[in-house]
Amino acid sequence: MSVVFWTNRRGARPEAPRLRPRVAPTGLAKVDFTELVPEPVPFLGQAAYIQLEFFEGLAKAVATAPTLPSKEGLSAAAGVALRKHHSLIAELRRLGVEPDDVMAPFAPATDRFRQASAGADWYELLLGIHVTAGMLDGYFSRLAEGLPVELGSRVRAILGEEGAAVVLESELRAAINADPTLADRLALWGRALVGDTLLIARSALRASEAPGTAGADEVEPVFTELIVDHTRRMDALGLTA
């Protein structure tokens, strides 16, 4: 099987969140995301173009795939993130609103963060868009909570469509069974992803941009459970998170 290899691995990453990886989902603090989430505009700019970076992975995944299945199938799960993005330019219209002003100042850091996970080669590429996509997208879904209730119910109904995780998890079995060489290499970048996609995360929250808003401990069981989240994804894979 012959993949394309890429080389654009990194140099320090800043500090993340610090959190255990094996934190049993059990007795987490309730968050009230009335306290967390910024005004609606902005939240669905973010999380819009978001989806379009996501759309953009897939496609080169799509471009670089060894087999003619793995594109028909990736090129699904392509169709599901811009679906995603135009459902939430949909809500951006809604609001009255032009949605390519209130996304643009998101797309730098959403831009560097599709590069800096977008792995070494096809397999990472692809676990990368998988541990990413799927973080993200139950963590807008979670702080939607906090959206007036109609809107919110919409952004949830968008962001839980699953069939690109279902793709791109079948695509990553397969290879692994394949070769279980993988393995441990995959597992290295999956916990490698985790401290830039906790940082998207955070710069979604309100109180990243108003300190006296939420404290860390305030915070922390959001970032919790994406954790958690994030090691049932892995261990679905047979990867140590």
The other form holds:
Number of protein chains: 2
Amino acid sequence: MSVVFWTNRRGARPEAPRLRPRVAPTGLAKVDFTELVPEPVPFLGQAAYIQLEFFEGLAKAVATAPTLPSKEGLSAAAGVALRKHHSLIAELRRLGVEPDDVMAPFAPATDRFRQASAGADWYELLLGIHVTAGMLDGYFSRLAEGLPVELGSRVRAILGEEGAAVVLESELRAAINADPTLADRLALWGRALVGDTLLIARSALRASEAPGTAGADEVEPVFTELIVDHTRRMDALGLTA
Amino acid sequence: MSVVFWTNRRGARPEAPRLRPRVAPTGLAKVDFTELVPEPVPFLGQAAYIQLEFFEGLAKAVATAPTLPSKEGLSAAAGVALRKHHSLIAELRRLGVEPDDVMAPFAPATDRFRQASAGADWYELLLGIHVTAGMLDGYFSRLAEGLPVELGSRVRAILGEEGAAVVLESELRAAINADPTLADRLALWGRALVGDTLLIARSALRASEAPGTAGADEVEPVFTELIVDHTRRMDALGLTA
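So that was the form predicted alone. Now I'd like the form predicted together with a further copy of the same chain, please.
Zooming out: every chain and molecule, the one shown earlier first.
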């Protein structure tokens, strides 16, 4: 499935960043996310653990930043991911469960995912976080529409905190401007990240589906929006998605 | 100077943790910290950069934690250090200066300090942060008594945020209980950390002294309190300081 969405958009490098995603209109069937009813506990557990991994990636980016202003900006981004993590943990406690127990089953796959998206150097590390956090924050936010209304709106507020993406985009843009040969390597790297990210997204559906609701196979179009977002994000950096 | 204070307390391992520091009473001459008048800008710059280093150390401890509960506890501790850093940065902005410019001169020595206190494994990393952050937070808090009153009280509130020390102490205590052979190694490591920490403390006096105030040579007894705190901290872990 990911291959179909994905290979659609391979093609010539665009002349300049553009806002309209190169996605076939037929791929854009809208999905009503409120038809998906995630189980709150595993949903929150997976979302919280993923934020912890984003935090760890950002903290590594802080520790290895080439300049103090980059370090400083990324430290703020790491703070945002950590706040998201702790706020989601607080929601689990509110539901009367022990966050560690709920997160534990998601740890092995998420740890592998972080290692796979850490990249070969600082720039790939940054793009890895930008791409995967961008896709998954958006995805979990939209899945949250199927949660009980008040919980869902708190979760969307938590995941919607801005900050990290702005810092990452501006660091990456500056790096690409300073060294245009980075663009091809990062474009390739951005493509390589999509498959693993979709696997995590798909596992979220499996983990948090309530019995009797739509199965993962029936919600493939959900992923189309993920890909559209991804393409926009890469376009904004002048990179071919 | 550090050698004198330091070698005083080498000796037989105590039978049990004890609260009274084994420091010669003559070493305990009280210093009025309000007699020291730190220059606010370099004071804040060094304090802020040191918190960023503590954050990086704690983030490394999160990433390499052996269990999820440890990871989770340390992530909260990392959040505390990051908040201290960002709050001190905010004080610099309030004074109309660019934090990166102010922090930059302190980066090389502080980076070396962090590397020197990172230790050989996860337990030494934890003790390294516990010992150095404990001493330096206390020290900068007390130096802050010489800042303009309102700034000084805000800085003491920032540095006084609890949380990290509790987590580190409980992790270290659990580790030592689980493997008593750790105690001797960590006691040695705790001793090794003191010299470097005192050098950073001494550089703070040099960096932030206003002209005409007491010089570093005249305030040696200041360090006595640092050592007393250190001894209490090690005693609380059942370690010979």
